[in-house]
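A lone chain, given as structure tokens: the form predicted on its own.
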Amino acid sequence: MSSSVAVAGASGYAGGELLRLLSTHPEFEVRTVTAHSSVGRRLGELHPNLHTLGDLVLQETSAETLAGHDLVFVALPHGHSGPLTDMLPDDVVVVDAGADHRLINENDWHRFYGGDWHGAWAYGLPELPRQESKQREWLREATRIAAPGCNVSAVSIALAPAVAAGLVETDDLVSVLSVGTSGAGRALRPGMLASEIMGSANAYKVGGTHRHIPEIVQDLRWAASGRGETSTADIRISFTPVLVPMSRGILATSTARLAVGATEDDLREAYAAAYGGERFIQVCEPGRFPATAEVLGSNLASIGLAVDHDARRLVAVSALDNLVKGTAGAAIQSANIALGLDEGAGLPIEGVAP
């Protein structure tokens, strides 16, 4: 029997992508979709690509509307899901695609987000290496799951194996990302207009101000020690996202100074050990680096590795679709694990080309 599913925040890009993937899931049946300003409208008016779900009518986003389902996905702006999910019954599996339940350190929440902190949930990046396991071990039978940030996934996946193996110095990490415009959400903003973004690229949230930084640090501390908040690992990263004229995708170029004695062979062995059995992470053969076009529409993250011998730095280039592996795909993958289903159920590996 299929699990009944509700998607809160179905009018946005993340909500729409959740519904696209859920529409073909063999074990989930979407019964309820909610929104705010679009209440009463047909889903197909907002997401005309969702042909099989288009006749669903958007309802008010409330605990009463969401309760009674087996599984609830929440795709609301940061700061909005915490008060709502606090009111949902314990027997409902809830996956939050926003940031409200990602950070284990309350001070980080107040510094980078502000407002009330609602506590951390099981973290939904299944492949993340921890000291002697993977993050998926913490997802089994979880009833509250926080899906990771899209930029975070691109950087954490790229650097975690090297950090876990002690092959890089963790106090000198640098990541520069090319990011598609859908990562900023669907709300109308002047800087997101086609006339503003087409033919241009611009850095934003420069100088250690981006909200995803504490989450990346948290991930890499887990990779370094497996002890989360009590970790003593000194993780320092200079993180700079660059908005580029594409609707989807993230290409992250992350570098780290090599530890004394670390070699390129050591690095490739560490990445093979970390991701060799993972269906949704691909490590490219030597000399090849991924492009965002290869992973669009896919739940796959692809990583290319090199060593800059003169600078003595690892260079890890990662590509993923911010709406799939970066958001909706990670949420569904985590829900599959929590419910004891095939981890890849409903999730595509093949990308869309051209």
Contents of the next structure:
4 protein chains.
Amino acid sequence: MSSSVAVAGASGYAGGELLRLLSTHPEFEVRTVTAHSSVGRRLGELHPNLHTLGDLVLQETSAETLAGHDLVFVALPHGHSGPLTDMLPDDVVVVDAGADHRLINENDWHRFYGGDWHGAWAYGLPELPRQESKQREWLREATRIAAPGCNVSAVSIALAPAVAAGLVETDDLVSVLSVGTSGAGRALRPGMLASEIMGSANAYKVGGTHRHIPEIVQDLRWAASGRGETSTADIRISFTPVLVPMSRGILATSTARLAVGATEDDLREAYAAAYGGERFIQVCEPGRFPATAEVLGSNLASIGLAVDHDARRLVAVSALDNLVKGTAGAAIQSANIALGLDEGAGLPIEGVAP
Amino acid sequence: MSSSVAVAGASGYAGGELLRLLSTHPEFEVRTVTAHSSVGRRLGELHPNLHTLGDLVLQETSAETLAGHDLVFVALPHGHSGPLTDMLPDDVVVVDAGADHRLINENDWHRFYGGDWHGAWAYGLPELPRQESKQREWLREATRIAAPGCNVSAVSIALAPAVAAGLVETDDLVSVLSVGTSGAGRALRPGMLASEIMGSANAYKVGGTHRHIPEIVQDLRWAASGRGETSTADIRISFTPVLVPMSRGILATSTARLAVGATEDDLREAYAAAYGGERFIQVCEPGRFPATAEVLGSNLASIGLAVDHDARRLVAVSALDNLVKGTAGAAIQSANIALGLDEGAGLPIEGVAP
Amino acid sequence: MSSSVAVAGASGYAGGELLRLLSTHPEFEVRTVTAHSSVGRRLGELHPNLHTLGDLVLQETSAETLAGHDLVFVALPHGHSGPLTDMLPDDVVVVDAGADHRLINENDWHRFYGGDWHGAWAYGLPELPRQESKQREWLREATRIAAPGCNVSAVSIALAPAVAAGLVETDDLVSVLSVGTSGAGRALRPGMLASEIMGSANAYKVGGTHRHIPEIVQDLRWAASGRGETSTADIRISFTPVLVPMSRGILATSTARLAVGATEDDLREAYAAAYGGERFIQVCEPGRFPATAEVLGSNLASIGLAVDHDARRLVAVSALDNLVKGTAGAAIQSANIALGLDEGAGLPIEGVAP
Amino acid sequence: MSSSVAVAGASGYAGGELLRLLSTHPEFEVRTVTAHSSVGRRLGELHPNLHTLGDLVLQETSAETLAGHDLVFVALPHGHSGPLTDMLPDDVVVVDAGADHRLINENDWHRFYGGDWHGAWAYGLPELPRQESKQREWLREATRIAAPGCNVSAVSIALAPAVAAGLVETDDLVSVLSVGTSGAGRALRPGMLASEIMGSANAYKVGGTHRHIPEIVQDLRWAASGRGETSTADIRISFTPVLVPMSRGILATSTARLAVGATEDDLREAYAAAYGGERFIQVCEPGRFPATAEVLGSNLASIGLAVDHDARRLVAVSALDNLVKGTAGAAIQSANIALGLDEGAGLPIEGVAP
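Given the form predicted on its own, corresponding form predicted together with a further copy of the same chain:
Shown next: the complete complex, the earlier chain at its head.
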């Protein structure tokens, strides 16, 4: 029997992508969609691509509308999920695609987000390699799950195996990401107009200010230690996102200084060990590096590896679809785990290309 | 009286851009255009955007067709310029937009390009800050000039002032570039088809294999020392270009570990000192970072700076048009210097945006 | 039990899209993929987005490799399918995504394609409204099916109900299509380089020369009459495709002079009657017109209608994904019908947007 | 001596493009830039591509700030220019890039725009072929000039010679335009977000509702008759703009039923006669059709012609840059004429491609 599902924040891009994937999920049935300024409108007006769900009518986002479902996905701007989900019954499985419950360190929350901190939930990156490899166990017990930030997944997946295996130095990581525009959401801002974006590339949140940085640090500390407790590893990362003219996709180029004695073979073994059994992470054969088109619309993340001996750095290039493996797909994958379903239920693997 | 000009390799993108800029240059008159497989065709067939020069007919690329001009621009695939330009008379000013005469170290040539090395020429990056600041003097005396690689200019301009001033450590630089497709030239390759590029980003020449790396190292050694001689500075750079869906433009994100005690004020002073008098380099006010659209069609390079205290790195974001400041504009700028003209003659500053 | 499937011409974009859709089809199992110059390569090398099928190895395209399957999809350049499929056993269901068996009139074949004509097959546009509405019957009996041309489907779907109902004059139709680049296939041609396409629009095959014109005429004659026989209706269409910077999608703007007395209500009724029961054709509510993004990756075609009283023309705007409803999806839809399966098996309806 | 220039509405895309072109105009000096909500900001904040003019500060748009210049360009939303320019002294040359003074028929104004009509000005399309060919005379006497709408120029230039020569029927014209996003201006609207536009095409103002229709009709009536008076020609046009993923450019496909006996030779002669002496209009050789990239950044309009004998229609494909020949370039070209300067002063001809 299907689980009944509600999506809060259905009018945005993350909400729309949750609904696109949920529409063909074999075990979930979308009953309720909620929004704020679009209450009363047909879903099809906001997401004309959602042909089979178009007649659902957006309701007010509130604990009342959301309660009574088996599963609630929350796709709200940060700061809005905490107060709302506090009021939901404990037996409802809640998966938050936003940031409110990702950070375990309250100071990080205050520094990068501000406002009240509502505590960390089980973290929805099941593939994150950790020395005690208990990431999935955490999710299996959970009724509250925080899906990772899209850039975070791209970088953490790319670097974690090397960090976990001690093959790179962790205090001078550098990641530069080419990111598509849908990650910026649907809010109207001058810089997001098509005329400004097409034919141009520009960096933003330069110099250590992006909110995804503390989350990457948290992930990589986990990679270096055990569940829940942060390690004492000194993780430092220079992180720069570059907006490029495509709607979807993140291509992260992450580099880390090689630990003394670390070889390319060591690294390939570590990545194979970490991800060999993962259906949603692919490590490319030597010499190949992924393009984001390969994973468009798919829940797969793909990683290519190179060792630069002159620069003494590992270069890990990772690609994912920010709206799928970066957001909605990750949320559904974690929900599948929490509900004891096939982890890949409803999640596409083939990318839509060209 | 105008100088008579020939362009060798007029059928490609670099050749086309040279001609676009030359068509309105107040002191140059294009007399001859040459090519290889397109000999006998009208220029307008290959570059329908070149309306005023469209009736020029492409001749064979040879010393005979090129000799007899005051100024020859060469835009040929690497390995083709050396043998050809060896045969040109000494009094012809030759500016090579290709790679054949950029590297002063023969071993670097053999490792990254292969084939015969034809020696280094005066290097056409007049703004490169050097301790003895003799870059322009070199060009003023020159009849043979090598214009820099497009990615090289983007990175060298962004890092050289910090290197010259000793404000960063030079042995662990990291640059990741978002680059437009025109830099790959007009050769037919499956990966360059529009269907493969649009909506996608992909990295190439990952792991220290790109040919522009030794040239960046050379530039930054110059930045740390005097003209012509390489310094003993240990320059190491992890360099990754990422192809993104735009025709023109390079956005380089370059990071360098801060030297002990270096402050943001120190850095801003060094960049102001290096570029304050340069009309074709702009350092953005704090908090602003350039987009490539700002310099599309323009000979300007624009740089934004940030200091990331957590990561202990300088982040320099630079934007230029790979075909203008990255290639054709740089070549014309150097020719202007060599011929004693106004350095900016014929070179646009305003970008074509949106 | 699954039907065993072969795809001939698996290295191109149409072949790739067939495989993307087949990979999740509940009743089909891809056993064999064939190609020409790529024989011996892994499918994943050519289509890195096809993660689950990547290890299939491309075999030679021949009757021997293809025979022995229940179902063969052919995605070859025109002229190659005829001789090949002549040699396949009668009990194999063959669906040709190419042009060889679409035209019932041999003269049209010679004029627009040239070479030997191999006869027409059952025509894979089940939704085409015909006065005797026997399009699906034809497919139900068929073991040889020709899927329509992508532009043809976009135009025929948009105009056929009005033609069938006699609400427009048929001798002065005008269609202009914005088409994505993937329709041009994977062959290397200078005009298809990303640098030439991005930021630009250009028309091609202007002035009545496009090969899809006789097929549109054929469809609209069917729309005006009974199965198989052409009507005597005088169908004339000015057809201009415009290449625009997107990989996928066709947006066709088709106009037809209104018949005397025809009203917008009449037209809406005719389209509702024609398509009300169709799951893969959507007629938008008055005032709304589709964008191609709504149907990206989907087998849906969407149509918006307007009546321009000043110009005395119906304007029908139709959107479809050229690789899905325009090619691979249409082929699979017809195969489903021919094999007695659910017509929509394996075919996505929701579009991948933004 | 330079003329002093003010630009009203400098914060938008049309204003920005006026300033880009004016920055290198040999006879004009920009003294004043005005805006509404951006008053007090540096021009460089709004148009970072305008490097040499970046320090101009935006003033309030008012008759006081604008008076006292030799030449005023107005780039305001429709309805705002009329009341403002009524108050400017008669001896100031005013060129309006907006719609307020284009239509000579007050009823058309009320039907398509609404609000007060402020009368028609001299019409800034000097190349429009008219039987008495007095278009330029009108501009030479003018101190008030209305530059045409961007789509209008694309269509009128493409069809006017055929209409003027009586070679096509005028009562059933059909134009479909692929248009870039900058034509929609800088206002924030959900449909103009980059995520919605990239990878998609959509039609808007379908069915005879676009405001540029009456202006095209007016132009083509002029083409059929004498200056100022409208002819009695019955001009009807089905006009559909399609938004495609590029910032700049219009590619208009315009078709007209051939008059009885009209041949392709007749048509080519008519276009040669109309445009042979025009430096900013190019008629392509038979078989060639322009791409918008050829005229990006340029004041040129390019036209390709074909005759479709089956469809009995002329097909004219025209390309221009909506911000240059479509708006700012046209405005400057007309100002040059009005002020007795070289008509092409400050106007680029070569396009920026690829």
